[in-house]
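To begin, one chain is listed below as structure tokens, in the form predicted on its own.
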Amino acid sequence: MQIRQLERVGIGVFPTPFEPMPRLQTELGGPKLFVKRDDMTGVALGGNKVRQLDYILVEARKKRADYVITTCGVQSNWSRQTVALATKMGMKAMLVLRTAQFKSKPSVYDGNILLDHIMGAKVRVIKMRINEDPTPILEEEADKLRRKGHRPLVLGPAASVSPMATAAYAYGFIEMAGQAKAMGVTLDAVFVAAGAGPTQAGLILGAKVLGMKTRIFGINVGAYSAERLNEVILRSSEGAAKMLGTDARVKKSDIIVNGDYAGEDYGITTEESNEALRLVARTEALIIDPVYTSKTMAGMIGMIRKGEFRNDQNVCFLHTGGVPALFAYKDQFQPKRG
């Protein structure tokens, strides 16, 4: 294996733990069960965003950027952890955000976007679906900016689909893939969130990178369609393969996408999801979010309980964290009365 190392920002905690869940596995029944643990990326609550944003807030530096403005929904994790590394890099943080899954603006703070504010974030919400895209209202608190001296650095919808937030997930597959090896484990399958795609297809690549034959499920959670999400992946990839001097090249048929458990849109829970979510916290004390990875769990769960792998076999969830977004998420948790 040769391929370039890419210059990065350095903040982060890396490697994230590898563990194995067995106490879900006796509970499902099912192959061999492991966790990898990129809500432990060690900033602002973690998540799989640090890991990308490690890489792209490089051009923040060369650029000599004093404020960093991105969007994304109002409990958006790429969101909180932009605010988190531009924070720690000494730069200041616009948001505009999305409502959204949410049919308003939130009178009261919480989960994410409380996060935001307490970091020091400024936030505009508007009124917009997810896959809408706001790119002129960024442009236009862009234009303020500079009116007032500053040197912003504007992270479009695009960054966040980037081939470089892929370049980091063939890096993040490699991480995984040794230290499953150093426990004696070959990863048979791994799944992941399919939200826009990007980490899905690093992994893909990084699997081609080392020549192995895991297959990567991405669990569609609602935000876009499959055929944007292929899209999307084979684009990413093909450029972060040659920013990584590789020769491998995802194709169209080592893309797995599974639509059976977005339920009725993006950020609106399923019985699946809930139930998912709860299982792996009173198995595994393991707690994921009500919008991304419980929606991943649910497709993990569901595939194996359908006998879809073998005993034998290894099967790894990839926790992208978003654990805060849970408490925007509160009524449905709460205990029965009575």
Ligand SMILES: Cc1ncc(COP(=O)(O)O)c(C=O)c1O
The other form holds:
Amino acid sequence: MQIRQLERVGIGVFPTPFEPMPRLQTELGGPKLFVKRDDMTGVALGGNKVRQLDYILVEARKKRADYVITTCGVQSNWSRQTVALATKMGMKAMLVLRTAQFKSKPSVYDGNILLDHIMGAKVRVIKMRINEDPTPILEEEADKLRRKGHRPLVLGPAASVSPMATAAYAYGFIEMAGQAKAMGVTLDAVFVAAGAGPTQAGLILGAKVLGMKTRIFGINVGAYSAERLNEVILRSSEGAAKMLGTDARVKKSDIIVNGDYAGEDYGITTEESNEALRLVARTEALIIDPVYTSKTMAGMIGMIRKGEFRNDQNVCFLHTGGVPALFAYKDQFQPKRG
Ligand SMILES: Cc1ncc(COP(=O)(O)O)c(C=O)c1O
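Having seen the form predicted on its own, the form predicted together with the named molecule:
So here's everything in the complex, that chain up top.
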């Protein structure tokens, strides 16, 4: 099925690697395992948002913006990647970061917020949960910049769940299915972190476009309810399908969101997620993050251990990045002393 090729900024480095994980596979003794390395999208330590922003920021170029203002949590990967692309496009970045899972504003910068600062972003931290709406504060900051003669583009909370973000991952699925096919592999399942949903939505849509039966398992990382994830996935995939000019449509029955690995809350690690993080580091030298990919990996490992897949099936883990946040969680990974 043909789909429209949307315009890209062209800063991300694609295709990202697609690799087998033989040592993890031997360790778990289940299906054949692969990883799609979207932690290697090529800019400022990579991640899934580079793939999405490479399309989303075309708008900034069209509007001749000189500033991008966006928002998320203090350890936000979205924000770091926005700063990175804005910088490479010759713009400045302003971030309104919410304390989210942390009780207070950071006294020492670490992980993503440190990188934001090093890349020269203006950073304002506010005490607010990840699922509250900071739009009035973004508008206030945009007005301040306009008064100084700047042309800011505001990427509010809706930007990261836009149809464009989903369209980017429809292409992402097509890219990984093509790489798998070149290795003689048909993907039976893909595991992906379900944060707000558009990445999962794009994978489901991409599989539909190719007419493939690949099941896309979204592991809820605890930011939003399953209802809200379903709603975002349906809405953003509908918009993306229209943008891409395809008749393929994602239905409610195509959506799998597994909430068993979310733990207490978004950003709070679990015993299984920390175990998963260590296991893939020790078998595959694959470094994953404590907030998104380790809960997703815990889900994949958990389902394999429960015998949900046959040994002749091919299962792929989408590494969506986020590794800088690991350093903000260093206390949980220290060697035992004494
Ligand atoms: C590392 C990482 N993985 C996964 C996700 C989830 O993506 P989505 O919001 O599309 O569900 C995010 C989103 O912030 C992320 O930073």
